[in-house]
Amino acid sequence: MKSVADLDTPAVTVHLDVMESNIRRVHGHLAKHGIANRPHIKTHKIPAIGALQMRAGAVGITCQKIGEVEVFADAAIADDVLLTFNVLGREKTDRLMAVSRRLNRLAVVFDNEVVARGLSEAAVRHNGEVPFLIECDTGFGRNGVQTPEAALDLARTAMKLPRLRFEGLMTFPNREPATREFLSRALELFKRAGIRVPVVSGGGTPAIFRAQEFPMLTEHRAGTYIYNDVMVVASGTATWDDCAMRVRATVVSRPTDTRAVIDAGTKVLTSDQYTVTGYGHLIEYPDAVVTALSEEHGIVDLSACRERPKIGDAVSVVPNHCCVVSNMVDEVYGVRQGTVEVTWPVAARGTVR
């Protein structure tokens, strides 16, 4: 087996002991509180990792795009899949119906009547059925119906369409107090209307360890927890020791005493920042700051560091947002105690449709 030190850089490594611990910790917590775990595979896009999550007790998986569903169906990882993105257009809905025949359950999520009608028409064309959840915006400001009343109205409309089957409500992420208030009101309205809501699906890695505070949740969807990253650490949900994904990079230049340049830029490390500053965390030099990225260059400020890397030294960078990194490389290296134990192709890389 190859040593990690022999990997050509930049290389995306996954520390297997850490990843396995993350799986156990999250699955154990949700199971303790009677919440089903439905991990989001868009973080890793690797069927073998999805299989590890299923073996740990996941009830199924979450996918963001049909292409991911197709890849994971090919690998026969899970036969219960939730697709959490509006599926719009005949080409996509035909693909959806085709892959649904290969699974025991493929449920979808939508937040508007246009998508609902397109799904119904596809189900009629293919003589199939589409289980669905209504997406609710409980404060994140992205997709989702805006009020509990709108959730009920859309569910009623969709339930009148042929071949659609209502299964529940979905939100991302769980947030206090908005999520609790929205879902509580929605469930009250559905109960008054005599409509069962078997699934209430929450989500978000930073929300995992407080999921039990939302008693209406039947399942939780999270993806980033498998690796963790700078943003998760900043949220207080993980520590640097919990970060399994580390981009191994080489210092290729030291133009000044306080500046280093590494061979990983935006094509390997994401430029996403969200709630954090900088563009990654150097494990070996925690006081260093990745101040800028261009395509192939990472600029590192060493001003606060007592010890500073030399040209040719390797560093390990925890990225800001690991999900994006997965989609930028062909393979990741599973490492244990300094040895490359497995090389995984990122099978669902580029499946953005």
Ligand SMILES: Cc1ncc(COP(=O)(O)O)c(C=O)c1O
The other form holds:
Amino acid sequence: MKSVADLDTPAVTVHLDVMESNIRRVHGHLAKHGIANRPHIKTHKIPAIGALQMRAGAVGITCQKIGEVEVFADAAIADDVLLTFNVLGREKTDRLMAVSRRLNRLAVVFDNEVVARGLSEAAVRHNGEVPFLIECDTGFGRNGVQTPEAALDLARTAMKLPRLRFEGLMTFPNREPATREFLSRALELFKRAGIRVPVVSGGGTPAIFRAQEFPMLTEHRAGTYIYNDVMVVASGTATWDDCAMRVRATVVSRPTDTRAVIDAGTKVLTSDQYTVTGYGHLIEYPDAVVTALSEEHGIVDLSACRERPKIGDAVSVVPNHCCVVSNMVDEVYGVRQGTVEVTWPVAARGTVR
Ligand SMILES: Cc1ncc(COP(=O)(O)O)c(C=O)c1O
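Having displayed the form predicted alone, please output the structure of the form predicted in complex with the ligand.
Let us now look at the entire complex, which starts with that chain.
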């Protein structure tokens, strides 16, 4: 077996003990509170990891793009899939209907009537049926109907369209207290209207360990928890020890006493900063700061470090946002105790349609 030290860099590694523990911890927590676990596979895009999540007790998977649904259907990972993205346009709705034939359930979300009509027409064309959830914006400011009243209106409109089947409500991410207030009010309205709401789907890794504080949730969708990253550590949901993905990079230059340059830039680590500063956390040099990236160079400020790496040394970088790193590389290396146990092609890499 190849040793991790022999991996050419930059290389994306996944520490299997850590990943397996993340799977157990999250599934255990949700199971304890009777909330179904529907992991989002966009974080890893690797069917074999989806299979591990299913084996741990997930009820199904979440995908963001039809391309991901297709890759995971090819690998026969789960026959219950939720697609959490407005599907627009005939090309996509035709693909949706085709892949839905290979699954027991492929539910979608939407937040507007244009998408609902397109899905209904596709279902009629293909003689199928589309189960749907209404996406609710409960504070994130992205997709989603803006009020509980609008959720009911859209559900009613869509239920009148041929071959659409209402299943429930979906939001991302669960936020205090707005999500609870929005969903409680919506459920009250649906009840008054005599419409059953079998599924209420929440999501987000920072929200996992408080999912039970949203008693209306029937399921939770988390993705990042499988690897964790700087953003999750910053949210207080994980520690560095819980970070399974590490980009192994080599120090290729030490232009000054306080500067190191590593061979991982935006084309591996990505420039995603979201809620944090810097561009990754160096496990071996926790006081180092990745101050800037160009495409192939990572600039590391070592001013605060007592120990400093030399040219040729390898470092392990926890990326800011692991989900985007997955989309940058052809394969990731599953490692345990210093050896490479498995090489996984990132099968759904680049499936952005
Ligand atoms: C719709 C939706 N659900 C669930 C998730 C999973 O959230 P996280 O990556 O925080 O686990 C995401 C992530 O962006 C998402 O967009």
